[in-house]
Amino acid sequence: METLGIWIGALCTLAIFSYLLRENPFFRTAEHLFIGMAAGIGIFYGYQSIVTNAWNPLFNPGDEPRQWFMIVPLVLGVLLYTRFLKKGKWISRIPLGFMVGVGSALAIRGVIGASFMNQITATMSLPLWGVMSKFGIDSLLFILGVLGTLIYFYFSREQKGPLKVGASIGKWVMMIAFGASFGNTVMARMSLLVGRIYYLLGEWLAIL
């Protein structure tokens, strides 16, 4: 079975890369088998979950009180399935729609905590003496790239003048930010290119 799993994993490797050359039929099984297994592993996730969070507190609580509010989130966990009814998929928009409400206000709380105010903190909060060099100088240029960038989106005047030389400060510091968050987009995509050419040449083939 081993075996077979190595096998398997190997031709749809290759069925994948398949598609460097052009769209094929073998890319496009390769295709729907990942999105039919990340979909039924998703569905079956979503299934446990519901039993251990929910069905085990309201039904089979053991030594602890029934937790009669769990029927609340048991209901609108059942009714996702039926987006699987012909007519009574309209159904599954109202649990899609609260879990859609509620991630949205974590993630803006997440945001507007991580992404804005730990960054202000942070940012105020350095030292100006002796961190890497006896004047601070990675500090000074931090805080001059963050008042750089925060001149660039300032549109309530015109930018000329120190505003001007502030935009353009804030518009390169960002275009270093975008190119090092793209470089390691396409390092992480790298690992995984190699992973996968060690897998055909090491696992697969046994050469290394």
Partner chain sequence: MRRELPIAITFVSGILFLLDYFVKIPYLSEYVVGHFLDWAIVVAAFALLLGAANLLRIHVQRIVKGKKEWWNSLILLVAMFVMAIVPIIWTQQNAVYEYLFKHFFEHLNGTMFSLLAFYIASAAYRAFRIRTKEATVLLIAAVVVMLGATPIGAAIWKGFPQYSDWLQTVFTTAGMRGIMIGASLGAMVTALRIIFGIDRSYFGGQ
Given for the second form:
Amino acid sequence: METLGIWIGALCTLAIFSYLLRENPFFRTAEHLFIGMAAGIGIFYGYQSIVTNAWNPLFNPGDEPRQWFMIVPLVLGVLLYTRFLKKGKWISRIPLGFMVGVGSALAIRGVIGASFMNQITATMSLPLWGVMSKFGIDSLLFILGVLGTLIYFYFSREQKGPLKVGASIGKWVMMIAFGASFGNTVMARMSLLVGRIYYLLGEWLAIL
Amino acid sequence: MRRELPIAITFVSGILFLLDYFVKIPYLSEYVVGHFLDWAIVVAAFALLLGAANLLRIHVQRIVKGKKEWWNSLILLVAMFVMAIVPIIWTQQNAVYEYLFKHFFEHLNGTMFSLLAFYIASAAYRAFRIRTKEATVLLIAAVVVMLGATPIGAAIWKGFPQYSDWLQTVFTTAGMRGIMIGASLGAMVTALRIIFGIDRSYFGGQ
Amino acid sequence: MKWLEKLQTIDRRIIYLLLALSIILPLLFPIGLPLEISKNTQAVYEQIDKLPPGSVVLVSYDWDAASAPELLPQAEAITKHILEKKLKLVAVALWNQGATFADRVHNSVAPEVGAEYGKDYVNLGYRPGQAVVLNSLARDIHATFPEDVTRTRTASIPMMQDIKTIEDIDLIVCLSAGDPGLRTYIEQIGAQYPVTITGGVTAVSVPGMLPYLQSGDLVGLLGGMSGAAQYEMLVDRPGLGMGGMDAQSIAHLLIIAFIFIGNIAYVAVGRKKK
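Could you present the same protein in the form predicted in complex with the partner chain, rather than the form predicted alone shown above?
Shown next: the complete complex, the earlier chain at its head.
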């Protein structure tokens, strides 16, 4: 059974790789199989979460107190499906509104601390001269880099004089950042391919 | 009612969670926010099924109408039902589910994304042109990082890992931080616009 | 200079073939290049290593099969370290496939170190809702995950008796391939509760995490397959990470060569046209 599984895995891999030569029926079948399985996994976890987090606490509480309030999300959840109706379509906006409200507030709560204030204070608390990685000038370069990048995206005033210098620093710093991002992206993609070939050579052909 | 009710609900739930962040109000923070969080998980679970419901609708139609390559739609639906029903009945630690996940799904998903390795190689050859000074700097940073992160870099020159670390610690971090602060401001403004009902695009075309 | 013009219009299939060979050959004939441990990998190791036995580590599986070559070896090496140190491991997932990968990692590592399910480690599975799930689990883990993946009530699992809110967690290790993931943990939990967050990401996510490392919101970071290889070396458990490093190295050299050859051909042909 395990050997059959490895052959299936190899055939699935090769069916998808065949797309590199040209679009073909094997790829399309594999693609549909993939989407179907991914959707199936989604259904399972959706169902499982509804049962464990709402249905059981409401209808099968066991030794714990029954949670009557759990009727609310069950109703809200079902209302999401009114979007398939012609007349009652607007009702689906009620649960949607709830989720969007909670989601937006949590987005603000998240961003405001770690990604906004902490980033500003961490930059402000750096000394003007200090080693961050290699040279004493690192710290100064870093602070100029952050300020320059911010100035680059400042469009409320025409960029001339000091603003132009700042924006120019920002541009070069971002070029280095994008270069490093490109390098990291290459690294990630190659790792995925290494993983696939490792499987084909190691598990399927067993020559590693 | 049709327009106001959803906007009012967005406003109330949004403001409640914002209040809870800045000032902890005894009953509100402990009880109401806690319940809202529990509810939101369940509603998100229903939303997860929504995508599958859409797929079901489209592919049943394709099969019924006998569209071109309708058997692929059939394969999709069978795969969907098997991957859903088996763990629903016997949990995710069931041998059949684990077998299907390990031998079919993992390879399909993994290979689909590993195709990008070939495209990035092809793009590196055909599209990465050093036309400007900016592109030259970008290229140098990319090369140093690529060599610095793998053992071959250090084997060629001991400086590669060090300079890769320097570029990333000083310049990449600074650039990313600048972008992050700007993007955070944007995210906060967008979220506030949604909570206050100014931006209603998420309701679809209104 | 006709060959230079030809070089510019080379068939993409030749590029594909060369790339495949650059990975196949080093896998078949390993060079055994020595690995260096980066300071960020070392920092992750130290965060786990300094915890006293019995401390609780929350490991979050926020990735799918597409990122498995980078994050599965990271997860296995880190899990070995956690269980070997006799720490309690609570696995959760913000990506639905993560719950299955958590089972896979536990099944392969737990027997090696003699760890027992329910006593030393537990898999609470996946819940949808992203940031909502994290805010919810910070308040009440048992309400967020009323049952584990085996459908045992969380309240009845021995090791979960004393693990109820974020205050009972000593360290968060988030292994993430994007959002929701490490950033979500830093934003939703790190900024609001005094718990240390560390983790591992795919190489492509590394630049986006660097500002958090500098600001101290994130302590230590494993980056991609090379981060996995370094951690495998630290805990002495060779796997795909270490096995794939030579291939990764040669593939990088090839990409760099592609960029240079592509440009030489472009410049040469461009000059001739002028």
